[in-house]
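The chain below stands alone and is given in structure tokens; this is the form predicted alone.
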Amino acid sequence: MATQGSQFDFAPGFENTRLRIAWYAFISLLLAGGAYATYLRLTQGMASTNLTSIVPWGAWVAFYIYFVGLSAGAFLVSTLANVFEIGEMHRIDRDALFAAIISMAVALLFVWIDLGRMDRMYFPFIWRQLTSALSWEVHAYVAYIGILVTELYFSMRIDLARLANRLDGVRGKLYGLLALGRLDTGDPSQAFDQRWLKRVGIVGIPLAIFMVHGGTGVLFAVSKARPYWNSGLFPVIFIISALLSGTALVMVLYVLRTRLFDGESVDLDLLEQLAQLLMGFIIIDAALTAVEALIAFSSVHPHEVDTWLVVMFGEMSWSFWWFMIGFSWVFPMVMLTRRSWRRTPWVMVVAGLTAVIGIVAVRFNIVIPAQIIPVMEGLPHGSYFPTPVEWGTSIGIVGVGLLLYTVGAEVLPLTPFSEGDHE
């Protein structure tokens, strides 16, 4: 990432060359993919798709609410350095930001491809509803943007301003401009950033709680009509898989960046600390996904019960088993009991990675299953499973979002410049 010595660099992108070149080529194939599907949905619309009157909400819908609960709950860990100031998490706070910018952008591209007129994603900020919890989300989603950019900003400026300083030509300039001017790199400019990313992180925290991702729950919760979503919990259940995904997902790319962008050694203390994190979340997701399963069996409700034996032992079973229940809680519980196994770098990659893979499938166990149970005695059984053109879409949006945190983390100062780096 640098060198020592009195010619300044900063180079913060892959180590190896080779890795570089079939990391964005395997992003390219995502990318065409997701190219030609779009191209199927503009051109065949909503027929490309398995929506139907009786499942109108399908795979985008499900990963629209995953990418937002990575988005806030990689926020809600950044708060932790940010406003907390907890031990050594100031080191993957940028990380976490970043990560949260891109996964609500990406949650928003499938919002814009699941409408059926994507021409009109600009109507909810035209004609506002009051009594919409859907119109009262969108603009909470700006707003949520807008924290996140500006805590991303006062993490990164002075690094940002220390860059342009020192560098020449045309990275220079970009790095002055997104220091937007500010070139500073004093105590009290310093002190001034400091105070106000604690500032703007305390805003972030209920907006993020109860407006984004408990706001997305509340989008299901207020559907009087499907029981199943109607509950108090639900909301509670979306902020903690939220923490849960986006724990893991902070860890996986702290780990991999610090090896293969950085060139440096893992933080273990702080692997640990972010391992420990991820195991609370997930005996607390367990243990709330219980309780709510055990409250709709013994409501005796036939809309909730059966819902729950679709989700169990249904059409959804596979997902629930294998994914939700082992993905996302069990296989990553296993290698988090031990500490030697959470002070294992690329132990640590593969419990986060199933745990935001299976976390994937609690969002399709929330979306479908409900659609799929008659709400009234007489309408027709639903059948849902994405076409390849949901498939592809979605595999190219999920293209994008690593392209954009790939391109970032090629420029952007991610890592914290400690006292004397990069001189």
Second form
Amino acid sequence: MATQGSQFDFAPGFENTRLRIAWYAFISLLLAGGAYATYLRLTQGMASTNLTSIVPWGAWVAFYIYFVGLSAGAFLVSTLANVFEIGEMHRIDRDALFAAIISMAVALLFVWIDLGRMDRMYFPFIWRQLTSALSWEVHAYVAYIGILVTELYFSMRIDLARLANRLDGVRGKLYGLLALGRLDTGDPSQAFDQRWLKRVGIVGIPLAIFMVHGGTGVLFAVSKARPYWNSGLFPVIFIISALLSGTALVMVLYVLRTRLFDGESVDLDLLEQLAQLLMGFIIIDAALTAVEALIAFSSVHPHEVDTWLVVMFGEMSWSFWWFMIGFSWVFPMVMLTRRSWRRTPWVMVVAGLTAVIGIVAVRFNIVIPAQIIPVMEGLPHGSYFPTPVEWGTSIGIVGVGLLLYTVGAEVLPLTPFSEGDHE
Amino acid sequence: MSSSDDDTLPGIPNVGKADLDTMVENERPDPREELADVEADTDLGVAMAEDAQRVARGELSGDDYWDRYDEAAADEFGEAYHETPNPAVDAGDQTISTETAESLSCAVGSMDTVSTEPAQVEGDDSGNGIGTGDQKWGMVIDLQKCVGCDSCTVACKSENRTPPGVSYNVVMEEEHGEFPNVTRTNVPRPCMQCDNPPCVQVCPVSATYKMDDGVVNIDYDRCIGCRYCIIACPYGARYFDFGENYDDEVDEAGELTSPEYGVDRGTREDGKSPIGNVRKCSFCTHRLERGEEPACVETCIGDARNMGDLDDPDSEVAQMADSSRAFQLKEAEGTDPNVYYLK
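Return the structure block for the form predicted in complex with its partner chain; the form predicted alone was the one displayed.
To see the whole picture, the full complex is given below, headed by that same chain.
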């Protein structure tokens, strides 16, 4: 990309016009299906789902915690550059931050559509409950989104200012507006941005770990009525699997955007760093999950053991073996084992995508199985598979996320203009 | 004793009409004596009463009666007369002409309309609301008396008008052992109204809370329908209202609703609470407030269910809850239910 010279051109979007059309057509399809499903959801109410009073939480909750995890993971990867100052990572910090913002928006859409009274979604900001993890979470999400937007602003401001100075007309004005009028591109202004990028990032790390995603884990872990969730290790696994999916997502986005949008070659050293990071998270995630299962089985607590048996051998055990074990751990791990594969972009895209999809199954296997075994002997067993309306709305909401990300990636300078921007 | 009736039944006193009239006359109070005790004019009272009897016998028309007395009564009773509905004025069964009804000084409407208006609670301050009683409501269920007939479940559904899929009370049937040594226990399960309710703990908007009388309330106007409380309840006692109805079984099933937690919400309609909210047993708070037992307690055929004040050491429930037979469900959870069972 040309960053110098009088003939300034800034076109961060798709390199290939036909690919752009195909991609937007695909997103339109998702949105159209999602819109129809959402129409059914709104007119038929919660009766359009397969949820019951025995299994009151389903696909929407699973997707909600999935996207919160994706966001927290992506944000933490961005702090490798912005707080821990690992040089090569600067290339991907805006990608990571922007993906984290979009994931949060998607997560909140899932929370919203899941409410029995969608019209009352602002109530948690009017009435609170100090002992409720969910009440705290709602506020943590808002603070976290504020942190993410601030981070992206300080990370990108210098390039927005450069664009505002060099481009005329509406585009120049738009970038000036996004830079909030701070159009100085001198070294002191850049140093100011770097300082605040680091400070806000330092605040963001504990917020993301303990409040946003750890807190979402706590939301489940405090439920003593469900022994499967009721463990201290549970929120920790939440965070690790979030890091797993977040790293995988950032790796996929880095490769795809570099190749398809920037038309450049992938920095193989950076790719290998991300791949090693992913490998580490897969090992920790699998190990901690094994520990959790071991504790459950050793306890011989009937409810806990029964729930694990449902996970491993129940009706939906295919999602555990194929997607949780296979897609999020084994398949990517195999692809990550050889150094030459770790330096092959398309292999890493496949490995990243399988992990990103596999963690969806991890989230489903958190939410659903704990509701299958009844809380008391004599009450009915639960059974749940999402309805087409639940799938449709979920696909539509993911489509909204893809659209927002693509439009942003086509407009914003997500790739730093020059090496050493952050030095 | 008259002997005019031949077919006298054994054991039944044979009383003639004249005797009865005498008895009534002996019992009838003297009008002047009675009216002397009240502040109002005795002469006017006696005159109105005598003419009212004439109206009843058809010797005087209702219109003439009110033409004669409306003004005098208004003068005598003043403001109170203007605020009291006139019994002769009634939309369905009016005994006077429209002109006369309109000319009357009392203008509050018919008895019918006044009686269906919500009662005005005197000094309606916080000390008088629902659930503010001094007692701590508790229920004791004697499992030895429970036969598992499920009539509590049925009475509950009919009292609280709960929709399909919502059943505040269920009877859990547990079978243990192998033939021939099999035992079967029926455990009715209402809401435990825990002293440490996990549902209250997790509600993000404080829509569910404990009232002073120990009952856990749900504010349908605040509940956002996130269902976290259903997840948190160790007793599976909470239900989500998916908006289903018994319209296929009963015509206009949603016309009548129960004034749960003392709030009359009118007919059941889509998009209107409690549809989209979480629901549960309220110990029939609306019945307790008017001095009645919960529907399940009242209906129990074996008298297995008992309701009372656990804070009153002399009450039956407090004594039963203290007995060596008493236990609570999932005591290890630390929820301290206010529903006790007797082994």
